[in-house]
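Only one chain is shown below, in structure tokens, and it's the form predicted on its own.
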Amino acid sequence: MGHEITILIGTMTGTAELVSDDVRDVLEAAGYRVVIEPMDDLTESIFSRGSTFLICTSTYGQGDVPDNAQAFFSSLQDARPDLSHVQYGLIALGDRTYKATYCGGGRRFDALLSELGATRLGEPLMHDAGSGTLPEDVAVDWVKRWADTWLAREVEVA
């Protein structure tokens, strides 16, 4: 098998572990290596994985992130591990009605990634529950492309 993708999941309800798997799926089809882990009892040395990684977080309360990522949120903040050699992309879950916070848990993530000095890989999907997609079809039809594009290349480059 080929390049190593650590998906990382906040969710509440399940629903970004649902759509992780889905996405897993995908990705092992096309010949990549897939390791999820919920984010529940993680720490920064996730990232010493050499490996891409796939942030799947659902949205909670006042746009935070969900409470089995809280604790590995915070403690990125605490710790700012240098994490200019990590690269990531993002799958955000949230509801439209809630404007102002509308995917913020994974809008958290991308901001605190990207201050940490992580690169994003392409655009990240934010799916608004709203919509009358189911967000695993989205995210299937997302990473195709996703991988299609940015891990190619990385694959390439490597």
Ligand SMILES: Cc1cc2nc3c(=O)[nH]c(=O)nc-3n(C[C@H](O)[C@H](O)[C@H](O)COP(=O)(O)O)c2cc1C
The other form holds:
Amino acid sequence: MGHEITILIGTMTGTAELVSDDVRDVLEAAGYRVVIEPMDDLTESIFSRGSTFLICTSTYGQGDVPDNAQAFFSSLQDARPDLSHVQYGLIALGDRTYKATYCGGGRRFDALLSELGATRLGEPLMHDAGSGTLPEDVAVDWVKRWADTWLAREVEVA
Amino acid sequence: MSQQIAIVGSGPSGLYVAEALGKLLPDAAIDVIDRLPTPYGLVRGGIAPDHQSTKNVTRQFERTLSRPGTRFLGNVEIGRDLTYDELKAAYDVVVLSIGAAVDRPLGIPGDALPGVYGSAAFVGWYNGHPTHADLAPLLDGTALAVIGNGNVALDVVRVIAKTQAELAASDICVHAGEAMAAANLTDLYIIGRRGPVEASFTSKELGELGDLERCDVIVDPQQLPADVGSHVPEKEVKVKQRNLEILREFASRPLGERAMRLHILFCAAPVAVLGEERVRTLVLERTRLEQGRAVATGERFELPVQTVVSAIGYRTAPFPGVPFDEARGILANDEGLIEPGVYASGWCKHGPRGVVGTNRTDAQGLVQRIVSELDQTPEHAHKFGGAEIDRLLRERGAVVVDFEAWREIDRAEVSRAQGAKPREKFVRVQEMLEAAFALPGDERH
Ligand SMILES: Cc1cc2nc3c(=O)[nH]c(=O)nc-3n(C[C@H](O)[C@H](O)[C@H](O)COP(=O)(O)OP(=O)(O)OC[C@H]3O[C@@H](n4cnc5c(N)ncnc54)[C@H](O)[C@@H]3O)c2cc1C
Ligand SMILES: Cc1cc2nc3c(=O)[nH]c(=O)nc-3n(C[C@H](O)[C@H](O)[C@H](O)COP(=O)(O)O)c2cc1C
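I would like to compare: after the form predicted on its own, may I see the structure of the form predicted in complex with the named molecule?
Every component of the complex follows; first up is the chain already shown.
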């Protein structure tokens, strides 16, 4: 059985969910096992899963995480679990017209997870909704390279 | 048999419910019914034509409507082609997601004069909603006032203030684009009863007013408080502070020499619209704020304007057979439940507030409830669903626009667009049907 990847979705209008559906399809085609978890009802216990994580989140308000991620985000902030065993990749959705808060939702998760000891695999993907590219297309290309670079070796071993 | 579900309304709230139900009940048959041949509700007909990236959400909605088991039945109006009772008889679950498409009236003397328009009509006109495409608003004066302090009011002034070049990549309907280009407006007003902190603008939309090519923004610095104040809920403080910063920056600008001026007026309540044949003057009364509430001062002033657009909120159109909450202008419901098996979602459930995504969060909760209540329906009790409805519609000679037929309309709109425009909408149902079925109009309907 392949390496497991858990995708955690933070979304307001559902783009991150659509992106995750497509990302799952390519990862599954490449032999990974994929679990999708909307952040709505998550707690820190999700990180006890022996899995690599992909955070896929958009940005709202003043560079904030979307509504469905807020409770999860603050529970991590408050409980400050030790996440030194956790490895994650990041897909951040945003829009450059929001200037200073561009992709703020993803950046906040990135900062928090690093603070809690987790290791990010590779550079994050940041998607600009105003760029004229579709986030799901960009994400599918990105995640293939991401998985090849960071996870391929472990799959061979498994 | 599988669960038979009808969703009335293909706006965000209906389609988020369809998506969530489709994921939880992969075998369910889901019919999404809309009175228009075109899906997506206010994403097509409300969201501003120059905010195309906000309309990207339709990509997800396309997937929802393409899911096996889900059908789109466009050009079918409940109340015209089918009755509420027929729906209830045919489906196990009916979800009403009919939005709030009726303008809240200004309720002041003169509000029915020619030249006064509600924002549903005005926005529907420039966005090509078939009900409003023929509005032909009077835009022959030099001054226009928009009453209301939400994003819809900002949309209306921004779209009017933009040049044709600034709208080149929008999907504003050609009839409206031309009418606006022919107008000679020099002064636009956006008017709120309360203050800048009470306005429900979002910062990005407010900020955009500062980037208009041919329009200066004028704000009286005296109207801007030093601070947001203690009555603002914690989670709104940041947005309000940012809005105040933006307004201060506007107020600090030296008066420019652009052809148009946008005056942002706070603490001014409309009291009357004057004119004989049409609008001539808007009478306002200054208000003063007490803990965020507007209190009348008795001091009146007049603005010479020839057009007034009110953007002060919407009500749901009463739906025959469903109890109506007159005070709130919504379908009477208890946390989404109208009667056993019938639910409400979106603007017709909770009123006209929130962004597109709010309807998604809301739909997730409602769908949990629907599924748990459906679980109590015995397997054999499932109803006939779409098959029965198709029979009724055939009998009545209804022309149903399914998802493939909508795709034809979509393709035709995209292919006839000029220049950088993403689409040129059809604004009449007849034209839509012709495009949908690629048939001369008179052979149908
Ligand atoms: C002018 C304007 C601009 C906006 N701009 C933005 C924005 O930039 N960003 C943002 O996030 N949100 C914006 N919104 C808010 C957003 O549009 C709403 O949150 C959302 O559309 C509400 O969804 P709904 O499904 O409840 O209603 P609607 O979108 O109105 O959908 C209702 C649907 O029901 C159908 N219907 C009604 N009656 C019947 C019937 N009897 N039989 C069959 N079908 C019926 C209608 O045709 C329509 O398709 C804007 C709203 C307005 C009014
Ligand atoms: C009301 C609103 C506020 C937003 N705020 C930001 C922001 O501050 N920074 C940013 O980069 N993108 C912002 N965005 C853009 C979204 O993050 C972007 O469109 C994303 O693709 C939406 O994904 P979702 O559908 O999964 O929520 C905002 C969008 C909206 C509608």
